[in-house]
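Next comes just one chain, in structure tokens: the form predicted on its own.
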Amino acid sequence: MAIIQTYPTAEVLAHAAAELFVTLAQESIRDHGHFSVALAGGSTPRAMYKNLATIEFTQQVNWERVYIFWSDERCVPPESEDSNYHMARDAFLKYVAIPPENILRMQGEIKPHQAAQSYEETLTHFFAPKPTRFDLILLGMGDDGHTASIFPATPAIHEAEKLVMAQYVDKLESWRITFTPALINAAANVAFLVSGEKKAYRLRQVIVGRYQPDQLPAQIVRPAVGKLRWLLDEAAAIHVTSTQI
């Protein structure tokens, strides 16, 4: 079962979106000690960290026990402007007060498929000795349906052992690497964060479409036992409800 839950304008999304993060970081911290968290690339994601990196929402955290990863990665240096690593560095991470330790990126500068297999292997050392499940996997989704950097038609869609991987998205003619599904479907929270009219009709097909996940990435997302979350402003959702699906 997915949340739908709509809001009047992104900027009003962005604002949620960090209420969830603060809420699911201190659940996580009484529980179980510290909150792991996957963050996502893109617009919507970034007005999320900037309220992230308020005194609103700096002071209701306990740093110190969060751990920062990345859902997916361009294959460049993490000083380029292309990086999702240096977009939520610069619009977050060095606003607030979490040890530098806790901020694990994938290496987008070294070889694609040495970086996944590094990062893997960081996740499972991370993880270790219990399953590797993240507390907060962060996602957005693009015009074409792609989460993440699972694109249509790439291997990484029915990827059922990696965790990580890197793959070759032709239509961009670069390298990424990225959350396998079986990664992401593994999450205790997953929370897709939606904003514009431009992808509202292709959001209504990943939502309540025919499940055809080679052509819609996105639908591959159902976490296994976690909650899956859609935060969209109400351009986005025009063509669907907020409900429960």
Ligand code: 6PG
Contents of the next structure:
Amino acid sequence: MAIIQTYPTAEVLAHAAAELFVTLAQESIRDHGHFSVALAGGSTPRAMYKNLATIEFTQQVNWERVYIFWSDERCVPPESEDSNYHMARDAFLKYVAIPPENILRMQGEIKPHQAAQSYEETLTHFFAPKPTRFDLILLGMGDDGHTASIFPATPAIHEAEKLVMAQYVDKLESWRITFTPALINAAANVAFLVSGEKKAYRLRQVIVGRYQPDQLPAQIVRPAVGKLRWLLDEAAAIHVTSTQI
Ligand code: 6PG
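Show the form predicted together with the ligand, please, because up to now only the form predicted on its own has appeared in this conversation.
Expanding to the full complex; the earlier chain stays at the top.
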């Protein structure tokens, strides 16, 4: 099941995304004592993260029960401006009372394949003895239809065994670590945050176009039993209406 939620501006989208985070955190903590969430990288979610650092939101969450992961990472050191960890830490993690041991970043500074294997071990250990099933996975979408670091025509699209993998992305001339479709589609909730007219045409292709995940990897996100939400601003949603899925 997929839901499209459209908001007038990127700012309203960011506020709504923070509200969703808080709602799912409260529900998850009530249900099973903690909230496991994988953050998206890129620029779009930053405004959401900054909202989470405001008193309006910080006081609504029992942060000691929150466990923070990432759905992908660039293979750079944690202090790099390109690091998704660095962006989230500066936007909100350093402002909320999450115990440091609850923040489990991908190690972009070590060998990519070693980092991917180590992160997969971290995930399976965290969720054991239950399956590796996040309460929430946040995702963005690039204007080429990629999500996390699953880019067009890359092996991650068809990875059926691993939960986390490293891959070299030719167009970026760099290594990335990413959740695989299997891990994403096992989540209880998956939420895309997509903003801006630049992505509108690709978004329509992804949501209502022919299924072609090699060209449009975001299409591979089809949670088996979890809920999929598309949180869009009106600029990104100009070619998509909520009646279309
Ligand atoms: C990354 C992200 C990537 C991102 C999209 C959208 O590491 O860059 O995980 O998948 O979500 O590229 O990025 P923007 O939000 O910057 O448009």
